[in-house]
Amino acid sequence: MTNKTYELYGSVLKGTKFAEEHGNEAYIPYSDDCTALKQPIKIGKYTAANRIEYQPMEGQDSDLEGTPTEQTFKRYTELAKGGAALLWFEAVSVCQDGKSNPYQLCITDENVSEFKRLVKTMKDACKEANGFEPIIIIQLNHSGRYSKPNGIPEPITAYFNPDIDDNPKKIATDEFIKSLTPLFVKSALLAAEAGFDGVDIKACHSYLMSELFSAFDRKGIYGGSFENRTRFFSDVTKAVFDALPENIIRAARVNVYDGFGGKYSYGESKDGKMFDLTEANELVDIFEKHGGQLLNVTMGSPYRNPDVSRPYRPGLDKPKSDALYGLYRLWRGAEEIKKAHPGLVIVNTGISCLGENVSFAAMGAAKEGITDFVGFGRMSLAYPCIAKDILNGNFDPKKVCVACGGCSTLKKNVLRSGCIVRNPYYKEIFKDFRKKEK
C-alpha cells in the first residue's frame, strides 16, 4: 500500500496544474508497514523509543501567575500515556506581558517546583503505560503581536504591517527586544531544573521572534538585511544553548514560510512556486552553529492563515486551500530542509487533516525517510493515545481528530482549548460558549 497519490483522497490537486509540474512527487507517502516508525533514534544524549511527536498545543489552563493547574496535570499526564517517545510541551511564556492569554504558563522562581512536578508526573505516566520515558522539550516564547495577557489584545509588534495593521501598534523597540534575552536564558535555565530534557526557541507563527524575520522596512539593528532581521532569533539560541546544561537537547520551532503574499511575507518564492527556502536554510544554519540539535518545522499563522499552518477540512469554517495541498506544502519543506541539514533531528506536522488516513501516512513519511519524526497535534487533543494504538496495530479511525477548528475557536476566545468532538470536557465548554453567543 506504499506511494498512495493524492487520488487517494480525491483531492482537487489531481489534474490541475500544480499536480502537472511536480509531476510523481506531488504526492503523500502511504505505507502499512510500521517498521521504520518504531525505529528509536538518537537526539543528542538521549535515545527516542519511537518516530511519533506530540506538538506544543496551548491548553489556557493555568492559573494567572503560569503555574500548572490540576487540569494542566490531567491533560498532560493523558498525553504522556499516548506512547508518543518525544513529547513538546507547549508555548510557555518567558514573562507576563508576552502571554497570548491570561492561562498561558509562564514558568518562575516562584512555580518550578510545580513544573518539576509536572514533568516527573509525565515521566512516570508514560514509562507505566508504554515502558519507556518520554523525551520532553519545552516550547518558549514571547507572543508579540499576539499578546493578550489580561484577555484583550495588547499587541508588542515588529514592525507596522499595512496589510493587517490599520492603525499604528506599539512596536517593540531595540532596547526592549535586547531585554528578552535575559529572560529566554533565565526560563530556559528553569526548564533545566524542572527536568525539561529539551529547550526549544520558537520562531514560528509570527509571534515576535518570527514576525522579525520579516521585517524588511524596520530600522535600527533588527531590520533589513538578513543579518539584522534574524538577529533576536541568532542572539537568545547562543545565549540560550551556551547557558544550558550540556545535557539538554537544544531546539527550535521554526517558520520556514510565511505564505501570506504581498511585501511582508517571509520565504515567498519569486517565481510562483510553493516556496523559497533560501533564507530559511541560512536560518537554519545559524541554529546549528549555535548547537542547534532539534529542529521541528513549520509554515504559516494559525491567526492569518490556518490553512497553511495546520491544513484542515470544511468544518467551523471553510478553508481557503486544499488540505492535502497545504499538508504536501509543509511536508515537502521540511524535506528540503533535512536533506539541507542532514546534522539535525527533524519533526514534520500538519498530519492531522489526513483523518482516517493518519496511521498509512505516518508510516508512509517514516519509511521514505522524509522526516526524522512525525508530529501530531490537533490529533493528540482527539486522539491522545494514538502513537501507541499506530505502533501496537490498533487504530482506530473513529477516535480521530475531525480537523473541525473547533480547539482553535476555544483558544482564540481565551477558554481551556482541547478536542470539541471527543473529549466531553470540551465539548461542554463549547456549547456553553455558544450560548453565551447567542
Ligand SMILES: Cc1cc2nc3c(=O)[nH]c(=O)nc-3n(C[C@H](O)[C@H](O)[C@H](O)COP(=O)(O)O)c2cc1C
Given for the second form:
Amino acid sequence: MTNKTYELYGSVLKGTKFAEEHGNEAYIPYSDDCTALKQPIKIGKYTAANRIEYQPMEGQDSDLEGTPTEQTFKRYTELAKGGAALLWFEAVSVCQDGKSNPYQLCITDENVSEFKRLVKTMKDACKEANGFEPIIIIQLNHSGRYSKPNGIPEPITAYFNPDIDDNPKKIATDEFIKSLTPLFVKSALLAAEAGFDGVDIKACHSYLMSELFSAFDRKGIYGGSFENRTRFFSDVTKAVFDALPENIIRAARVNVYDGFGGKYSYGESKDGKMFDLTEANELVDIFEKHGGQLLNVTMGSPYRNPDVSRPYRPGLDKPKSDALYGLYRLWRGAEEIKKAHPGLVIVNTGISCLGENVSFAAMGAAKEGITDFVGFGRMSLAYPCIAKDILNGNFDPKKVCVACGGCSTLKKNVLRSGCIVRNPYYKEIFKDFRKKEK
Ligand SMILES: Cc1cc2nc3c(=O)[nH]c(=O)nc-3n(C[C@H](O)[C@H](O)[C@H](O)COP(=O)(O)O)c2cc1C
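Previous: the form predicted on its own; requested now: the form predicted together with the ligand:
Every chain and every other molecule in the complex is listed next, the one we just looked at coming first.
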C-alpha cells in the first residue's frame, strides 16, 4: 500500500487491523485526473461513451408474474439519467420457480412488450440527460439454493453441502439442470426482442450455475472434474451465444473466488489467504471460446460472506473483514483476469465501500488500466447521477452511499430494495419494516 493510498482511504481503515495485517501488500489506485474515465471503449459493435458501469441491483419491485411495475420504471429512469455508459440490468429469472423472491423480474412472451417499453424509456432518458445512448445488458439467472419464488425458501441445490446444510435439500438432478438451457435461450431471445444490447449469463454469488463450480463431490455429468463442474456454464453460454443475433453483446458475471474456506469453495488458494485463479482463468477461456465479449468479475456470496462480495463498513451489520482489503481483493482478481484475457472487456466491482473517496479510486482504476469499466453497485442506488457528476467535476461527497447494508436488509426481507439513507421512498419502507419488527 502506498502512502497515498493510506492517506486517502484512511477513513475506511480507521479502527481496523488492515494496515497491520496487510501492510504493503494491498493497493487501491488513486487519481484526480478524469481523462481515462471519460475515454470511450468498444464492446463488439457498440461504443460505450465512458468507463463507468452501474451494477445489477435487484429492486424486488416486479408484479407476481415478473413484469416491471411503475416503481421499476421509476428506478431505472433515474439510473439511466445518471451518466453511466454501461447499465447492467438486474438479475431476471429464466423461470418462475427459480426466482430469488416473489417480486423478481422474469421475462416472458406475455410481458416482453413491457420490458421493451422499459428499455426504450431508459435509452430515451439517458439520451436526453447525457446526449448518448447507454449500453444495457440484461442478467439472466436461476437462483438455485436461494430460490424463494413464494416468499419462503424453496432451495434447489447443486449438491449437499455439510458446511451449510443440516439435512439434504432438494438437489437438482442432471435432467433438471439440462432442462434449464432452453429456458436461458428463450429468455435471451426475448431480451434481444425487448431491445437489450447484451445478455449476461449469471454465474456468481452461489446461485445454481456458480454453485456447480464447487460440486467436487457430485456424481454424474455436472460434478467432480473441472469439465463437469463447468458443463452447465459451458452449455448455456454456447447455446445462448449461438442463438443470439450477431449484434447482441455476449456477457457473463462470474465468481472467480468463493472465499468460504474449506472443501466446498471455488478458487481457494492452498494457504487460504487470497485466491487461486487457475480454474477461473480456464472458465473464462471457455466463455471466450464461445464468443464471450464482456465479463463482470465478482467474488463471494451475499448470503454467506457479504464482506467478500460487497465490502462494507460497520453499520447494520458488523463485517467479518476489512472493507478496504475486500475491495483490494475484488479489484486485484478482476485485474488478473483482465491481464490473462486481453481480448475481453472487463468490469470490476466493490467500490461503494469507499464512500466519499470513490471518485479518486474510479479515476485511478481507469488511469492505471486495471479494469475497462469501474462498476458502481450500492453507490448507484444512493447517488444515481454519480457517473455524470464525477465525469463533469461535480462530485458531491455528501450524496454518497455509506455502505450501511440497508439495501441488503430490505432485499433479505423480501421488500422493495433501494437506498434507505438517501431515497425517501426506501427510507419509509425501512421505517415500516422496523416498526413491524418490534
Ligand atoms: C440490494 C442489492 C441487490 C443486488 N442485486 C444483484 C443482482 O441482481 N445481480 C448481481 O449480480 N449482483 C447483485 N448485487 C451485487 C452488486 O451488483 C455488487 O456486486 C455489490 O453490491 C458490490 O458492489 P458495490 O460495492 O459497488 O455495491 C446486489 C447487491 C445489493 C446490495
